[in-house]
Structure formats: C-alpha cells, structure tokens
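Single chain ahead, by itself, as structure tokens, in the form predicted on its own.
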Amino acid sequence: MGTEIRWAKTHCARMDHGGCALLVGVEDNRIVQIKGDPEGYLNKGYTCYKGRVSADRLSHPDRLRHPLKRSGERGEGKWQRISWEEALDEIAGNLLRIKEQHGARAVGFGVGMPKGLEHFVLIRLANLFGSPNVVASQDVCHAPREVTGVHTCGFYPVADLHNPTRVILSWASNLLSTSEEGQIAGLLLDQLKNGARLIVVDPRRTELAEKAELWLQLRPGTAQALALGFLHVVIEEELYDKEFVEQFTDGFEDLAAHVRRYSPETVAEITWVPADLIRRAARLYAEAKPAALQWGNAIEHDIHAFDAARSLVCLMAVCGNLEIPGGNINAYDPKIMGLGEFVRADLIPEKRKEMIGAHHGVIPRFMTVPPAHFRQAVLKDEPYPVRGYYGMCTNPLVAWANSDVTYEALKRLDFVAMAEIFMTPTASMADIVLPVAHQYEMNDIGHYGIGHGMILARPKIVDPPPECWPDIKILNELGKRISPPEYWHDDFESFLDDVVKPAGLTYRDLVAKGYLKGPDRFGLYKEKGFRTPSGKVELKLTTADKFKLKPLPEFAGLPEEEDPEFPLILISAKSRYYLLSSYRWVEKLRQKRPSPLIEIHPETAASHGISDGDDVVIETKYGRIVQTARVTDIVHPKVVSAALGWWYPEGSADTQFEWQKSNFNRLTSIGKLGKEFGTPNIKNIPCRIRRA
C-alpha cells in the first residue's frame, strides 16, 4: 500500500503569469494530482489544462541534471558534466575578464518574461556587478502598456475584474486561451455571469468573441485607428465624461480637435470594421458605468506599440473610468519592499543613461534593453561593444524576431551560460549550461513587480532532483564570486522574507496567508491629483517636446507597407497548450497540440489548392518557414494566423532542434522598430502561402 495523499497549497506559476491558487496532491516525494483551490484570490477553484498537467515537467527522463561545460565547437551539441564549483567558477571568470577587457557594460543579462522573484535577483545581480543591461522581452510584452499609462495617467490601468461591471471590452485579449498577469478567466465568466455585456476586439473570431455582444474583427495593425475612432464617437456625440475630463484631464480640447479626422467612416476603411459597429460599440463602452477594458499582450506587436496604448488610455479616461471600481484601476501594492531597493538601484545611478537602449531614445522609465538593441550592440559594436550573455527562464533563438540575427549573435559573442530545466535551442548554443529548480521544488513569490497589486505566495511542494538548484540559488552564489559578497545573502531564501518584511511578516508567514493584496484606492487623484507634471490624466503628452514622443496618438499607416507580392497579413495567437516557446517536451500538452498549426480561411485555402492538415510553406521578405494547415473561418480570407514558439526537442541539440523548420520569427525583422520600446514588426506582416 501507498504512503497517504498529503495535499498542500500553492499558486501556478512559469505556465504564464497565471496565478491560479492550486491544491496538490503528494505522495512519496512526488506530486501526484493537481487541482484548483476553490479558496483562490483570483481563479476561485477554476484552473486549466496546462496547470494541471504541470507537474510533469518535473519528471521528465530528458530533464538537465548536472551543470554541462562545451566540450566541442559552440552549437555542436557535445558536453562534459562538471561540479557546480566548477560551473560558477567558470562563469564568474569569464563575466570578470570580460568586464576588465570592456567593462561591465559589455555583459548582457537575459531572462525571459517576470517568472517569479528571480526575475529581480538578476536584475541586482547586473547592477552590482556595474551592467546596466538587462535583457528582456519588455518591448513586446507588457512594458508598453503600463510605461504608456505611467506617463498618461501616472500608473498602469489595470482591468479590476473583482468588482461588478456594466461591460468588459476585451482589446486584443483572449482569457479563455491565455491569462494577462493575473487576470484569470473564471473571473471574466463570472462578470458575464453577473450581467456585464461584452465587446471583443480581435482579427480572430476567439471562443470569447462567440459570446460577445460584439465582435469587431479588425484588421491587423490598425489598433490605435479603432480606438481613435472610439474617441471621435464619444466626443463627437458628447458621451463622455463631462466632470472628470473639465477637472482632471490635460489636453482635451487638443484631442478632440485631433480625433475629428478619424470618423467611424474613415476608420472603417482602414480597420475594416463597418462604421456603424464602431459607433454601436463605442457608445455601449462610453455609456456603461463602470466599463472596464481588458487589454491584451497583441497590442504590443508591432511598431506603434506606443500610439496603441496612448489612444486606449485616453479611451479610458475621457469615460471616466480611471480610478472607480470596475473600472481600469492603479493597483496599490501591499506594504512590501519597493522594487528599487530589492534591486539596488541605488548603486548604479547612471543606469538609465548608460543603458543599450538609452543610445537610441527609449522612452524614459523603460528599464530593460530591447533585444534588437542588445543584438546590434553584440553584432556592430553599437553603442559598444557587448560580449557576455547570462540568461535564464528565455529561449531567445526562438523567442526574439529575426531568429537568424540571434543565431549570429549567439555565435558572435565570447562567452554564454544559460540556466535551463531543459536543453533548448538557445542552451545547446552555450558555454555552460546550469540545471535548475522548477516551480513546485522551491520557495518562491509570484506576481512582484507587475503592477497588480498583490503577491503570491508559491511554497516548495517537493525536493527538487539533488543537483538542480532554483535560480535565486544560483544568482545569490554567482553575484558572491562577481560583485561585493556583503550585498549577497548566506542563505537565498531570505530574498523572501526581505519582501514581506515591510508588512511585519515572514515568508512562513506569507504562506500561511496565501497571498498579500494592496488595499483599494478608487478616486485617490481627487485629493492628491495624477502622478504626472501637470497633476492630470495627460491627454496631450506636457513631455512630448522633452522627451521626444508624439503628443498625440495617431494612426500613421500600416506597420508594413502592402506589397502585392505577399498579399496576407500574417498574425499570431499564442496556444493555451504551451508558454510560448516552452514545453513541447512535455507529452500531455504535445498530445494536445502535436504540431505548429496556421489557420487559414476556407476561400483562402481553396485558391491555393491547401486542405486541412497539409503542409504549408509560410513565406516573408525576411523567411520562410513551414507550419501544418487549419482550415478554419474564424480569421479573415486575407489573414492568416501562424503558431508561435516552435522547435521540435525530439531532434537533436546539434542542430538546435530544427529551431529554423517552424519557428515564426524566422519571419519576422528588426528592420523597422518602434522608437519608444524597441518593437519590432512581429506580428501584422505581408506574407504569402503555397501547399509544400
């Protein structure tokens, strides 16, 4: 017989921002079922497929479990297995003679999106170290919407899910296929549940778009004209907020005079979205109080990432609903320690200065390096020479546009490590590839730093295999060998309880609680007014002229100009089976989504002679590729959608997995960016097809 299920609590984590509260079931040092915690802050029992299944990462056969040296040419697949002592050893002396030879700055530290505390150990380890260059998928993920709204409203507008609402517009979003940061869908169902109508805008006819009210299936790339569009109907027709835009906005007159040009009729041309369904839903956002908008990560896909996210904040603000309840929120964290000081940011004060990025004019307040940047500065020498790369929780050969410029710049650089749970295409690349911990095998906090205002507890479940350690470990122990020892701690652990010590709690503490939730603050700008130079919602940017950004967002054509030569517009949407670029390897999830599948309209397919299940060669200007046909009606006969992510790890590592076979950002260029975040093109491109 069996030892007896001991059940514990923790919350999803590196599936996606996720945040689900989960019940496991152990047994015997191995989790043997996992379930949602009807008692969860934000999913309230409900879980998906993905967590469920998550446990299984943790067993795979094929799993890293000793730190791995290159013993033969980088790319060639060929290791030897060295100590940990060794490893760091080996990392510490290479970032160290780089760092000599050209400076701290000439280290790049990657990670992938924020999984976890890790996220900002690293970001501490390369300020102390003295590099100001940390590497990250910020420009297309995230960081758009919430720098746009600081410097609009002075917060990030956060879709406040947990109160009643009147209507959800859900931009570019799809809650029952992905989660934003903690917005779970079994909150969004619960809303329509309540009563709160629902507007979808999407190319893609999603399942949520099948229960919306309305659907505006708009053309790819043309975001920021639809919600200029909005904005003409609501000021155009007086619906908006007549009180709050007198006394808090900045600029409104600006704006109205500005947005006269983008009329429904205008705008139906370039989105196509027929005119009157631009007016129906405009007026059943603006009308609605409270209406919250629920956007998504494919806002910031292409190159006018910022003119998106500028025209939605103003969408929210001239209705009204900043700050109320239901509304779009400024999320007040609980009393935690500041990011600032977890980071030390303190030690590095020329760091927005002397950042990749700030040689090209990022927007101020965007702290990462775009990864187009960093390649450039790897690749050219510009703005000076890069030679070192540390990255973990990423996959950047697959993960960044233009694959074969990361591929170059991998080769190119002097020394790379990697901390990986898996070979992937971008460890097989490296010098030193580290085995680390996975969620469930260690202690660790979930949503710090995302501006939602909470943090979650994540406790360890079980040991993890004897030689993988979690990633704070190994950052805690590499910054001793690379920085000053005394700003490191003997044990890692206690970056945790630096967290919630604020609160007068420990992280025992924190997972007895669950989860820490910042208290509500609806309409505190009517006493102390908005985080901006003016003190109002900044309409017409007052920093425009000083930081070089448009005063107002515009529609300014296509982010790729129409060539008759590739007459499709190729997007993509992310799988619910998989977090982008991770866990093909895992066979419940391969089973569920066996191989990279591009949707194409039936008329479409028909005129190229394509059936349902072949193979189909996705062509660029900048590649081609070859992905599996679904045939389906829900994108538009001129669009097509193709899977993100894709490697096969049933190949082998001298190869990199096939990484070039599937993987859509062998279509995708860092030829056009966007000034304000680095964003390039990845989404929203002239393509073409043909049966292979």
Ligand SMILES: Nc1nc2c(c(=O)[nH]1)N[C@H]1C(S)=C(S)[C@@H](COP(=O)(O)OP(=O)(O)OC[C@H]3O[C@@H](n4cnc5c(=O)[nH]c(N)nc54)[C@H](O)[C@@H]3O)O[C@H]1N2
Contents of the next structure:
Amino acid sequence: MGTEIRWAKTHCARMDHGGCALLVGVEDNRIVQIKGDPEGYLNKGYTCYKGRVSADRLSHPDRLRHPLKRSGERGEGKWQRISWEEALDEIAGNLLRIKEQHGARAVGFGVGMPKGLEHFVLIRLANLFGSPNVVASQDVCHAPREVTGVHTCGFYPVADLHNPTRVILSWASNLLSTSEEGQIAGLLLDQLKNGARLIVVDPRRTELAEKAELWLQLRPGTAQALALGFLHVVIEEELYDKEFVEQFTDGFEDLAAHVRRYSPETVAEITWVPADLIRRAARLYAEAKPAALQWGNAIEHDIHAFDAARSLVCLMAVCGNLEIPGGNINAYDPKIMGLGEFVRADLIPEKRKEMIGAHHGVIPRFMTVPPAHFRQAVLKDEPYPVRGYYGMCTNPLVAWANSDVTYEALKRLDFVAMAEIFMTPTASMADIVLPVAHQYEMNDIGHYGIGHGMILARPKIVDPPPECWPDIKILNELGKRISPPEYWHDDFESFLDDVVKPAGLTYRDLVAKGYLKGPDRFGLYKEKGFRTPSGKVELKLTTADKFKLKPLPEFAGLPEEEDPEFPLILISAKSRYYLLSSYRWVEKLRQKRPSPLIEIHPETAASHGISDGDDVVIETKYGRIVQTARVTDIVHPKVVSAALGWWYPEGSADTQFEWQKSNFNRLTSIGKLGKEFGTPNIKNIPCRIRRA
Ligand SMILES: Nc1nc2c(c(=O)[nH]1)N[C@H]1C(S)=C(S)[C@@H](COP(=O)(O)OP(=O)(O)OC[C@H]3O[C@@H](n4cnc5c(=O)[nH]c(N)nc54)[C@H](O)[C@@H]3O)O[C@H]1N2
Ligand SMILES: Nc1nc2c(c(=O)[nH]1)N[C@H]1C(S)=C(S)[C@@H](COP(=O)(O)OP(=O)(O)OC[C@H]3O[C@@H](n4cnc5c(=O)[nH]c(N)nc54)[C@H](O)[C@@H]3O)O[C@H]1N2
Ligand code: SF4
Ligand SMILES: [Mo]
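I have the form predicted on its own already, so could you send the form predicted in complex with the ligand?
Following is the full complex, with the preceding chain placed first.
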C-alpha cells in the first residue's frame, strides 16, 4: 500500500513565463500528479501539456546533482566532482582576480528569460560586485515593447484580458502555444467564448488564426508597414478617438501627415496583405471599444523592433484604447518592494554610462547588455575587455544569434561558471557547473518585475536532491564572498520576505493568499497626465533629438536585402512542447516532438523534391543546419518556419551535444543590429532549402 496523496497548491514555472495555478499531488516526496487549480486567478483550471508533465524535470537520471569542476580542456566534457565550498571559493577567487586585473565591469552576469526571483538577485549581485553588465536576452524579448512603451506613453501597455473586451487584435503573438508573461491561453479563450471578435496578424495560419474573423498573413518583417497602414486607414476615415487624441497626445498632426504615404495599396505591396483586408481589420479594431492589442514577441526579432513597437503603441493610443478596461493598460503593482530598491541600483550610480550597451548608444532605460555587444567586448575588447562570465537560467550557445560567435566568446573568456539543472551545450563550456534546485523544490515568487501588476507564490512542495541548491541560495553565498557581506542575508529566503514586506506580509502570508495583485486603476492620466516629458502620449517623440531616436515610426525596408540565391524567407515560432532551448531531455515532451520540424508549404516542398519527414538542409548566408520536413499549408509558399532551440541531450558533452546540427541560431548573424536595443535579425532572413 502506498501512502496517501497529499495535494498542495503552487503556480507553474520555468516551462514558459509561468502563471497557471496548480494542484500538485505528492506521495513520499515525489510528485505523482499535476492538475489545474479551478480557483487559479490566471487559469481557472486551465493547464497545458508541458505544465502537467513538468515534474518529470526533477527525476531525470542525468540531472546535475553535484558541483563540477572542469578537468580537461574547456569544452572537452571532462569533470571532477567538488564540494560546494570548493566551487564557491573557485568562482569567487576567479571573479575577484578578474576584478583586480581589469575592473569589476570585466565580469558579465548572464541570465536568460526571467524565470523567478533569482533574476533580480543576480542583478543585485552584479550591482554589489560593481559590474554594470548584466547580459540578458531582452534585446529580443520584451525590452522593445516595454522600453518603447515607456518612451511613448510612460508605461508598458499590456493587453487587459481580465476585463471584457470587444475585439482582440493578436499581433505576432500566439498565446495558445505560449501563454506569454502569464497571458494564459485560457483567458483569451474565455474572451472569445464571451463574444470578443478576433483579428490575427501572423505569417502562419496558427490554431488561433483558424479561430479569427480576420487573418492577415503578412510577409515576415513588415509589421511596422502594416501598422502604419492601419494608422493610415484609421486617420483618413476619421475612426480615431478625437477627444483622446486632442487632449492627451502630442504630435498627431505630424503622425497624420507622415502616415499618408502608407495607403493600404502601398502597404499591400510591402506586406502581401490585400488592401481591402487591411481596411477591414483597421476598421474593426478602431470601431470597437474597448479593443485589446495582444502584441507578441515576433515584432522584436529584427533590427526594426523599435519602429514596430512604436507604430503599435501609436495605434493603441489614437484608437483610445490606452488605460481603459479591456484595452491596453498600465498594470499597477501591488505594494511590494520596488525593483530598484531590491537590486540596490543606488549602489551603482554610474551604471547607465558604464554598461557595454551604453557605449553602443542603446536607448535610455534599457538596463541589460545585448548579447551581441557583450560578445564584441569579449572578442575584441570593445569598448573594454571582458574576461569573466557567471550564467544561470540561460543557454547562450543555442539561444543567442550567431552561435559560432558565441562559441568563440565562450572559448576566449578567462573564466566561465554556469548554474544549471542539466548539462547543456553552454554549461559544457564552463569551468565550474553548479547544480540547482528547481521549480517545486524551492520557495519562489513569480512575475515579479514582469510588468503585469501581480506576483504569484510558488511555494516549495518537495525536497531537492541533497546537493542541489536554489539559485538564490547560491547567489546569496557567492555574494558574501565577492561583495560586501552586509548586503546579504543569513537566511537566503529572507529575500522572499523582502519583496512583500511593504504590503505588511511575509512570504508565508503570500503563499496563503496565492497571489497579490495591484489595484485596477484606469484613466489615471486624466488627473496626472502620462509619464512622458510632454505629459502626453508622444506620437512624435519629443526626446528624439536628445536620444538620437526616430521621431516617427517608419518602414525603413526589409530587415535583410532580398537575395536571388536565397529565395525563401526564414521565420520561426516557439514550440508548444518546449521552452526555447530547454527540456529536450524530458521524455514525455520529446515523445511529442522528437525532432526539429521545418514547416514548408506543399508547393515549395514539391518544387524542391521534399516529402514530409525528409531531412532538409536549411541554408542562409551565415550558416547551414539540418531539420525534418513538415509539409503544411499553414505557411506561405515563399516562407519556411524552422524550429528553435535544438540540441541533442542524448549526444555527448565533448561535442556540446551536437550544438551545430539543428540549431536555428547558426543561421543568424550579428552583423546588422538595431540601434535602440542591439537586436539582430533572428527572423525574416533570406534562406534556401534542399533535401539532405
Ligand atoms: N533565433 C531565435 N533565437 C531566440 C529566440 C527566437 O525566437 N529565435 N527567442 C529569444 C527569446 S524570446 C528568449 S527569452 C531567449 C531565451 O534564452 P534562454 O533563457 O537562454 O533559454 P532557455 O531555454 O529559456 O533557458 C536556458 C536554460 O535555463 C535552464 N534552467 C531552467 N530553470 C532553471 C533554474 O531554475 N535555474 C537555472 N540555473 N537554470 C535553469 C534550462 O535548463 C536551460 O538550459 O532566447 C532568444 N533566442
Ligand atoms: N511553449 C512555449 N511557450 C513559451 C516559450 C516557448 O519557448 N515555448 N517562450 C516564452 C518566451 S521566452 C516568450 S518571449 C514568449 C513569446 O510568445 P509569443 O509572442 O506568443 O511567441 P512567438 O512564438 O515568438 O511568436 C508568435 C507568433 O509570431 C509569428 N511570427 C513569426 N514571424 C513573424 C513576423 O515576421 N511577423 C508577425 N506579425 N508574426 C510573426 C509566429 O508564427 C508565431 O505564431 O513565449 C513564452 N512562452
Ligand atoms: S500554460 Fe504555461 S503556466 Fe500554464 S501549465 Fe502550461 S507551461 Fe504552465
Ligand atoms: Mo522571451
């Protein structure tokens, strides 16, 4: 007879941005079942497959269980088991030596997609150590939307899926697969059930596009042209919110004159979307109120990310959808500790000027270093030398554009430490690898600093393997060794209490409540104006000259020139079974998607002699990989969509788990970067294919 199942509540994490409230069944310190909690604030019982099998991450036999020190050459896959004391001393010794020789800024602290509270503890560690260089993937993930929002209207406008809306304009977003930032698919589905009308802008006919009243299959890389076409229609047909525009925006006349050149006919030629469809979609969005623009990650994936984000904020604004329930809102935080205070930004006042990115003139308020700029520093000492790297929750060899450059950078660094749950291509290039405790094995807080006005409790449910430590414990102990110890806690879990202390709560209280949400406040600008220099929504940026930004959003051409040698356009989308490069080693996920699939239109496949299931060589100017053909008409005949994040955990560490074979980022380059965020073209690249 087994023991009885105990049910515990927590929130899903680290399979995407997280957010679903879960009921977790535990037997003998082992999770035996996971289901959606019907009382969940974001999911009301909804879950996805990878959330339900997420406990399988904990029990894999090859999971990292002890600190490791490299014993052979870097990348040779030879390791020696060491104690935590030795590991931390080794890391501290190397980082302090680099600081002594080259200054604190010569150490980069690396992190990937924000996964939990450790993200901010790492930034605190960098600040206290004295390095302005936190390297993250924000260049291609959320900074273009967030920071552009802040410059244009003073906040990050998120689609309000909690209040009833009449139209959802899903633009380069696919919540049914990604539930990004806690915009859980279930929320969107409920809106549709309650009568919201749906417009989808996506080059792929996704499941969501199938549900849409209007689907705009745009040519990849032309989002800003399409948005400017929408603005043209809205302004020409006087469908905009006149009262709002008059009272609360700045630069409308200039914008109106500027978008005159983007007629639906002109835009149709650029975007491949028929002119009458542009008109219908623009009218549907502009005439409904409220309407929510769910803007996705794909607008951030080429050098024109800033223009794309700018044009969409302008669209939300002139249609009067900012800060209204069911529109795009400023999601106010609950009374929790501010990020600046948490990370001790006050202790590094020169950060903005000193960051590697600042030397490349990135947009003000962008506080992490773009990976492209970071590697330039490592490889060319520009703007100054960088010699050390501490990374966690990230896999740069697969996740960053131009993997070959990443490989060179990892080889050139004097010292690399990685905290991981599993040996990855990047971790296999490290000098020290630290084994982490994972979701369900540690107390954590979700959605802190994500800009959606809430935090979620993720209490510990089972014990980790004895030598696996939560990242915040690692950072707390490392912090005591490499920075003033008085800024660190005796008990690392005090960081969890710190976050909720301003609300008069302890972490335990947060767990009892489940989540904490900020107040619903709409239309605050009517009293206080918008938090921009002009106090209005800056359709034309008043700070353009000062910050060397474009005053008005424009379409400045395709991200990469057309090239007859490479006649197809390469794009990608996140897989619903994996989180970017993570978890190919979780068997139940791998069974669902055993190999990387490239989507090819039947006509294109036929003209190339490719059948479903064939191995296909994909080539761009920059590199070549192999993936498996999935012949489908969800893509345009001139577009192929390849899989992201692939490496082969069944391979071996001495070859970095075949990091070269199918890895999308070997097809990308950092030769051309968007100025504002250092964003490379990770999509919308000319390519060609052939049967392998
Ligand atoms: N070509 C192309 N490149 C892209 C993208 C794209 O669309 N196209 N997307 C970009 C985007 S949006 C993002 S956010 C980045 C993501 O890039 P990354 O964040 O670097 O990639 P992930 O696969 O999310 O996570 C990396 C590692 O974190 C580890 N991990 C998981 N949980 C924990 C934990 O609790 N502690 C520690 N220490 N490690 C943990 C996983 O095992 C995994 O190896 O990639 C970007 N790269
Ligand atoms: N299952 C799963 N969930 C995830 C992730 C994951 O890897 N897997 N990653 C997480 C992360 S880090 C992020 S940032 C979010 C991203 O979340 P989303 O923004 O929803 O995801 P993407 O898949 O990057 O892109 C969404 C859609 O953009 C389309 N698209 C591709 N190219 C273009 C283009 O040129 N223009 C337009 N308009 N659309 C285009 C794709 O076909 C896709 O359907 O998801 C998070 N959630
Ligand atoms: S949608 Fe995201 S948060 Fe919800 S169960 Fe799936 S992975 Fe977890
Ligand atoms: Mo992301």
